[in-house]
Amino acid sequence: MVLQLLIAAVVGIGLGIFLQKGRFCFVHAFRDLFAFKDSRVTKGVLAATTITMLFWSIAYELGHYQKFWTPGWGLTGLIGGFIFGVGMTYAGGCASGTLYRAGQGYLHFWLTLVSMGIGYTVFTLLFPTLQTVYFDPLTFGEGLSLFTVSPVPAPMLALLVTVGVVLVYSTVVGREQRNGTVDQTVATDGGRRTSATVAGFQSLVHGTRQYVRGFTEIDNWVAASKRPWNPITAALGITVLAALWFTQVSIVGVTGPEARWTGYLLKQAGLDSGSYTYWGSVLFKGEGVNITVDMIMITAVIIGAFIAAYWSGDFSIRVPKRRRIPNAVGGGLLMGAGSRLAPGCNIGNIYSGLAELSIHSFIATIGIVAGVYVMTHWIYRDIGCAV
């Protein structure tokens, strides 16, 4: 128990601080790229969830692991998904995000977290009757990996998905080089154009070099240290901490632990949270409402976000402007209800279910990013959207 906190304590320190340095938000991932067309947050989320799923196929072919999250899937994780996505892209900030920021200083993301408590709250109350009208007539399957099912072993599953994506990420790079949309000089061979995945690939190698080199002209690694990092950066160190918590705890979740958070708040204020079905025998599998070892984790990524934000001179107390209490409160209250409902928010579905090959996930997902795109439309709907 002593090695698991520990362990929860560097896992949750580590990861809040390469979010907040690499500003690692789900909502700037999809949003920024629905708005803008800026795809820098957005390459980083793939980069952490491909290589994760690298890591963990070897882990679970190896028997180093502890357990999957696979819910059953049907329309649940469309539905809740979608809530959970217009409401991060309404409070301008995903389950993630709400931590760094918050350890960031920003009162804003504090109040989200309350609002995302009254939606847990709000959804425990009505989990019986939930039950019924929605869990039950919406869910079609058992939850289940593709890494436990297939024939294939799991590290050959999981590079063939990665070989996959990388087709695909290749062939819409090289599609926007021909748009001229980028520098189309390594689109071009000897005067003729290339296909576009050959190009969309030679940019991929391109940046990656291009990434190494920047290590090696960094002359002074404390000032460094105080900017904001890139991205990829933050995928990588996210993803070793997410193989170290994989081994010897489960896959990295946020929602899970603060809704558990919210009962265990509310026994200490006298309420007899365990008698709730959903905390007593769901979150808390009837062993009592107690401090569990992911509850630290997620408290020790607000700790490290504090101590990067401080590190760089990022941190302050902020006070947010009256005309974005709205979005704090309702955003807060959709991702706390939306999560539950789904179930799972964007690191337990996009990051870690994702990269665990979830069906449950795969359709959240789909729900999450189109609950990003329609929010996103309408919060830009005076300027329009680039995609």
Second form
Amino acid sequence: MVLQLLIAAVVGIGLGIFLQKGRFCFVHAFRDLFAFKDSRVTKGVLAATTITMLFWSIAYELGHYQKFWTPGWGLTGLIGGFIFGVGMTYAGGCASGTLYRAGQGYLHFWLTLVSMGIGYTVFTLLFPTLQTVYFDPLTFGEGLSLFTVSPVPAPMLALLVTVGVVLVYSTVVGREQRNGTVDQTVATDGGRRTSATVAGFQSLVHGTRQYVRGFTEIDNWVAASKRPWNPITAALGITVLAALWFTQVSIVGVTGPEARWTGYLLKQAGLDSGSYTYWGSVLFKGEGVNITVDMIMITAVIIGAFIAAYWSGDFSIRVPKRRRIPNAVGGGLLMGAGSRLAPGCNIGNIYSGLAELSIHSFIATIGIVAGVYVMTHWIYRDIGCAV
Amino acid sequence: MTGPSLDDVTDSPDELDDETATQLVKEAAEVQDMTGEVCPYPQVEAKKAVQQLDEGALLVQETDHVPSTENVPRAVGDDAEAKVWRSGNGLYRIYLWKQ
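The form predicted together with its partner chain is what I need now, so please give it after the form predicted alone.
In what comes next, the whole complex appears, and the chain from above leads the way.
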């Protein structure tokens, strides 16, 4: 138990530091891609998810893992994910983004956290009804991870998916590059056009080399640590911590532990939260409303983010403008409710869920990204979006 | 603007020293107070304001939202040249010269 608490502290503080330093935000990753084709953080998310999948597949194959998180699949992922996506775009931060910015001193995101708590509570009160009118009719099948049903060994499957991701990525990048510099491409290969995939792959290799070489050029590590870090560095750090967490506790989730915190805090306030079906038998699995190790982990994320922000000179108490209160409150409520309706947030579904190849998470990811897309177009309605 | 390779992820605008930063605020055509605002509103407001400016005119955004120092220059793209000033205690200014 002491060891588990120690691991929770290390993983949580580490995640907080990497999220804050890499400004690793899933709203940023998709919103800015749609709004003005900025793909820096999107690449970080893609790298983190793919490399985590490789690590986890190996841990699974060797039996060094605790458990998968595989809710039943159906339209719930699409609907709940969409509501969550709209909520996180309106609030200005995803589930993990809200946590690390709370640690950075944003009162806006503390308000979002409280609103998410209200969202979890409302959902819990409505759960018995939702079970019959929403979950039962809209869930089509048992949730599962492709790792468990694939005829090829999990690491082989993960490798195949990675090759697929790299091919698609290279093709997209190669095409964009060609559109940007048509004349140059023709000139360098003597009029013979290399395929977009090859060009994109070369650019990926070149970029990776540049990235690694960047470290050799750092002469003052203390000063460099205070500057913003490359999202790829954050992605690699998060991957290592997620691998540790997977072998010791579970997959990385944020809103599940937050919903447990809500039940726990309400119990401290005098409510018999364990008597509600959702808290009692779903979230706490009938083991009583007590602090669990993943609740400690996500709390440590806030502490890690505070340490990183303080070290970098980025910490300050930020008071939101009055006109942004609806964003914090409304976005938080939608995120809280949406993450339960899906179920799962951006971290549970886009990061962990895709990395464990869960059927449910593929559907929920589509829902979340669609929600971000629609909301981004609404927020940018005056100036327009690129995509 | 968006380059195809991984190396472009570290691009962030040049930083200004304290003295230049203070001097430039006096010369600005418009100063936007974006403290207390979070993404993407600083980007939206910057894009709107830059569209109104004359060529060469300076827009300054004061913000306490760290990601804005990178996102706002990205959002305006080629419409403006960007520089950033960091106070060291969580306050930043983004300088945008209309091109």
